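Below sits a lone chain in structure tokens, taken as the form predicted on its own.
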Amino acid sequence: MNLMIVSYLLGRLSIGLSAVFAIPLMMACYYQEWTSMNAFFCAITVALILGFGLQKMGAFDKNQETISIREGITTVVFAWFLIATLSAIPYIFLDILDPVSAFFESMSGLTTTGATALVEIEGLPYSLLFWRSFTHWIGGIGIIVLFIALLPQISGSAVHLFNAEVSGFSSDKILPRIKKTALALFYIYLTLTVTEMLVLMLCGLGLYDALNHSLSTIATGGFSIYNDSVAHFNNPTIEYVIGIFMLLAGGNFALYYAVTQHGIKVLWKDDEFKCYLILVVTITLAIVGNLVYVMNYSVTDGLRYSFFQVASFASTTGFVSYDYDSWPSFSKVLLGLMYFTGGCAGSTAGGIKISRFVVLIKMIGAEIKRTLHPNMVMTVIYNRKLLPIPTLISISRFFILYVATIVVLSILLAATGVTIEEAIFGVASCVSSVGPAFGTIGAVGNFAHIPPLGKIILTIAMLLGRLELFTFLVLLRSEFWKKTRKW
């Protein structure tokens, strides 16, 4: 592995972040918080210098090398971990949180968890609740989504970055060219983005309101610039309008590149977009029921606070209208299975996504009739094509390795001091990147109390909810380091 190519592509993307962090800088300056200020100059500096060491360090001549696929994945978690500690910088600066919780909460913006660790969130600047809302929004993307679209010298040999970054099992393409890809699934993203701000707006938000929440819904994160997030609106439209648009941020972006090139009867053609829909609308309509039959809610306020944290909890962005912990148990059990469940393929969203639920669902059906009938060949057919016997093989893999990561991390966190219940749904809302869970750590509680240990397991368990795992975890294998290897 040619370390010095990560090195020079970990310098640019740094480089590349002090660029960014100009945003909150003009923002501050407009509001006058000289304080925030220098606290995004220092991040700015810091930036600069470490983008151009690492970049004097490393080399890439576009014209001779390429990028491996070790090196892509490299490239992938080390950028990870690289621009969560540069986005900490004004959280340390500004001393709102000591380095270990500004790390955790950086790394639950970008991976789009939701997860906080402040406990005041009204009365900070208004410039850095900016940079925490925008921290989702380029972690939603996908930062070497980004860093390919705007890097064209290197984006003929970046598809093994592409492919780490972008979650999902399907292997067609939006575009044949890798930048063209990027690109246009960035200017989807941005769309959505600008005609939620407009819509927020049109129902009587602010800009500086409505782009904050649209920077956190498009990118299914769920910071929210309120201690008591959507509920401070207590507005049935702004709720719906939230909702619809958590929905979308849940669907595959592939997808709806298809749809601006053959319409939007593609949607109706796969198979878990579908899936997905009706989902939402089963597990909505029995929260209504149960809230309206043990907690007497009305049928309108029941659908209301139903749709809103269904859609939530499917989409993983983790935003709250209501204290959904004072619901009935089996209405947070369904809230609970959408963790697992999470969003389509190809979306911002995390969990195992439902591509994989359903395939696996179509896999037991055919194991069962393989009882009944011993000598069947096993065939699971996906949005009208048969899945070949590897891809069933992963995607299986990739459930059992999920689940055995919750418990592992779980039992690891427990023994840092917190209940029993803080650790299995604390990591298992980290890894879905959901955020919010039940308990001290649900709709109106926050990460504040778990221990510095505990937030560091919680940031790993992001991570590695962020990248599927297995991104992250082949760097563990000591192959993967030697020098021999050339794949």
Given for the second form:
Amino acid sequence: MNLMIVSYLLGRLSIGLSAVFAIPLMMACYYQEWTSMNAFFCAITVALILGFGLQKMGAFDKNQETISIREGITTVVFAWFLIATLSAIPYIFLDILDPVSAFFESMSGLTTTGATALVEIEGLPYSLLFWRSFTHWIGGIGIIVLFIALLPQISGSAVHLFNAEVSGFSSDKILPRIKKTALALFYIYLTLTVTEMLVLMLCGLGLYDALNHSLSTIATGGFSIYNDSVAHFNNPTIEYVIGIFMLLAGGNFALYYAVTQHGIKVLWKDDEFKCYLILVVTITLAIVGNLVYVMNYSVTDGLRYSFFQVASFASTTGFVSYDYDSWPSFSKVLLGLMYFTGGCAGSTAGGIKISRFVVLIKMIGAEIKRTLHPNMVMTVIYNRKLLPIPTLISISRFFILYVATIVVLSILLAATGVTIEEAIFGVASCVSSVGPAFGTIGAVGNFAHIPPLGKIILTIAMLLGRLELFTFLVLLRSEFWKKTRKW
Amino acid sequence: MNFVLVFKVFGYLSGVFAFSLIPVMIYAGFADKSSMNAFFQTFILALSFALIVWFKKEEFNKRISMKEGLASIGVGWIFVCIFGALPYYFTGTFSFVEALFENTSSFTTTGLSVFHVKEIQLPALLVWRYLTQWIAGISVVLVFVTLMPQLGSSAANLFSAESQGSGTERAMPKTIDTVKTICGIYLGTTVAEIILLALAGVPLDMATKISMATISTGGFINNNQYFLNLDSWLVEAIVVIFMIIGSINFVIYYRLLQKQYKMFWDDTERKWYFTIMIGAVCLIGINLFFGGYYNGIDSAKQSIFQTVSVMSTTGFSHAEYKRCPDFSRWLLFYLALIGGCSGSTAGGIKIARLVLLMKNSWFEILRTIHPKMVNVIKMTGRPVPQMAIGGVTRYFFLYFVVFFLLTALYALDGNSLMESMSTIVSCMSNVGGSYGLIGNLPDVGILDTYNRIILILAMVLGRIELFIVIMLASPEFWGRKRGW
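With the form predicted on its own in hand, show me what the form predicted in complex with its partner chain looks like.
Then the entire complex follows, led off by the chain already shown.
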């Protein structure tokens, strides 16, 4: 592995980030928040020094060298750590959070998880709250995708960088023109964000509120600028608007690109999108039934709260419009299911992804047929295509690893002394990038009281979930680092 | 499908069932006249079924096909669950669902019981309870050894030393021989435990009850505070050893008897079972000690007893699980989910599956950098066929889905989230005693009918190979042959 390339790329990324810091800096000027202006200025300085340092140490000649899989993976994983560390600087500088919590907060932002270590959100500087939402937006589209789309240097050999970060299993992952794809994704992302902002403003929100919430929504993040999240507005229209945009953000962005090319009917031909909608509708109705029957809600209220909460969990956003912890446990189990299903592949959502789930369920059917007819070849058809056996194997292994990750991390988290409920739901919520869980870290709670070691475990959980396990876990294999290759 | 065969299996089962009722009936005649009637009614019912089948002579093909085998297992399960419940029901003390719950718990070696609450004094019924629990243990092992390999089941094909490499054609005499030996081992270990416990000072009737509950990993004894009150490390040590014996693949013992000692040491599943167990004992012991819950020796005793009890899915409780710190309880929850070795009387996902899944996934990680890489996964030195690995991964997913559905259904009745999760795991893995491992400890006796039915489902689904249940429920199975 050529560490020079990794160093060079990380350096460029760091310099790129310093430019991004300019946005909250300007905002701090506008709102005349001088201390936070200092904070961002300091962050820019650190990012620049680190950036030029790393770039100087490394070397990359794009005409001579290509980025291999190993370098791609190493770069992506270290990039996430680097950016998360740099993004944490403003929190530390302003003395709002201790370093571990600040790292937790910024990783939670970048991985679009939305779990917060802040107890009191209202009253913080405007520029900092904007930065908090903005980390979602950067992380949502993907640090690397952003990098490829906006920076000209490395587009030629970015395939492995791109693959290491983008979610889903389909063969569409390896796209011929990375740069074009990255740009297309970026434009859709931007369009959705701006649209939501305008709609929210039409519904009567101020510019600042609308901006923050739409950044957070489209990234499926879940940071709000209010302590009680979206419940603060207490306005059904706004909840439905945000709900619908959350659902959209949980859909496949490549599919939306296809919609711009071939028209709206592409949506209904996609197995994953259909199942996603079916899942959301089914679970919403089940919860409405449960709420109306057990809690004596009116149907209107039941629909309003359950739709928002289901959309929030299904897209792994994590906004809260109602204290769902007070709901009956049946509803909570259904919400918990979404920690596993997650959104669609190719979206900003986390979790196992609907497409994988659909294939897994189809495989059960295939297995039944195969047991009855032992010599039969197993076939699974998805999106009118026959899936190759290696893909099937890979998907079931992903599922096992996902569950195993939750098991191992929750045992580790429980060892730091938190309660069982916090251990399992905290980890499940962070791996799937939803954010809020149940109980003390639930709808009205936060992660502030989790011990530092526990926060680090949760941070790793978030990154594992965001990079879809393999990219991160492969670093743990000794084979990855060995110089001699038998291949 | 040849229904005659299924019918015949049904008839044979009723016959065996009727005969196994005779000793209990005689006992009831002496000790417990009130429940004598209940047993007699069940006996007549079973006998008449057996006789109908006996006289209705129809020729059938001796070779069992896949579908017939599956249907027989399905029918067999429904039969024992319902017929075994009849004595409880006929006494008039239990409602039908209660009776079904008690009996299913017994036949799945779960060990949950409504006896503690009913506080009934029906000794014959208790004998029946212990006996069915003990028979259930050996039945599970025998079904695994004899039927599963022939059905091409993913589980059996993989692990049992017996079925490896022998393919589908197996000489029947050899099977019968195996069955005899394994029954002998089962009986032998039970007797050995009774003797050891008696030597350690336990009264003979209690020793018998405990060993029947231990070897079958059922864990039902009608005094669940027994070990706590006795407080004897010697008795606990004996019970721990026999719980472990009950939760290891019985085929291994068969191999030991044939002097194939290497087989025992090389067995991947056994190695991992002990590794995980020792690891868990250490972690829980440390947690108990440093958490300030017990002193040094008590921590060790507690952690060994509880870990083994949960891993072997026996479910004896030594102290209240509630007193354990959260970390220990969470670990025990996962151990319950995993369960013991395949081919044993234990329930759960099974160590062999877990090891295979982990090896498999650990390898998949490498494919990130070498997408074309092919690897062979070995268990006990033999490569595992790709198809079997696929079967296990799908089994795992199915287990997860079923677990989730049952949890949701159980929660529908207003049980808390943690309580639902732990209760369902406890039932699906047939642990039983660890009921309320991570939630509040609800009383089994006061559950309502709806919850009981969910738990019965959980116990049965956890015990039988999930795919068999799903298959029996699929229209594909009952439909006519289409193009094959």
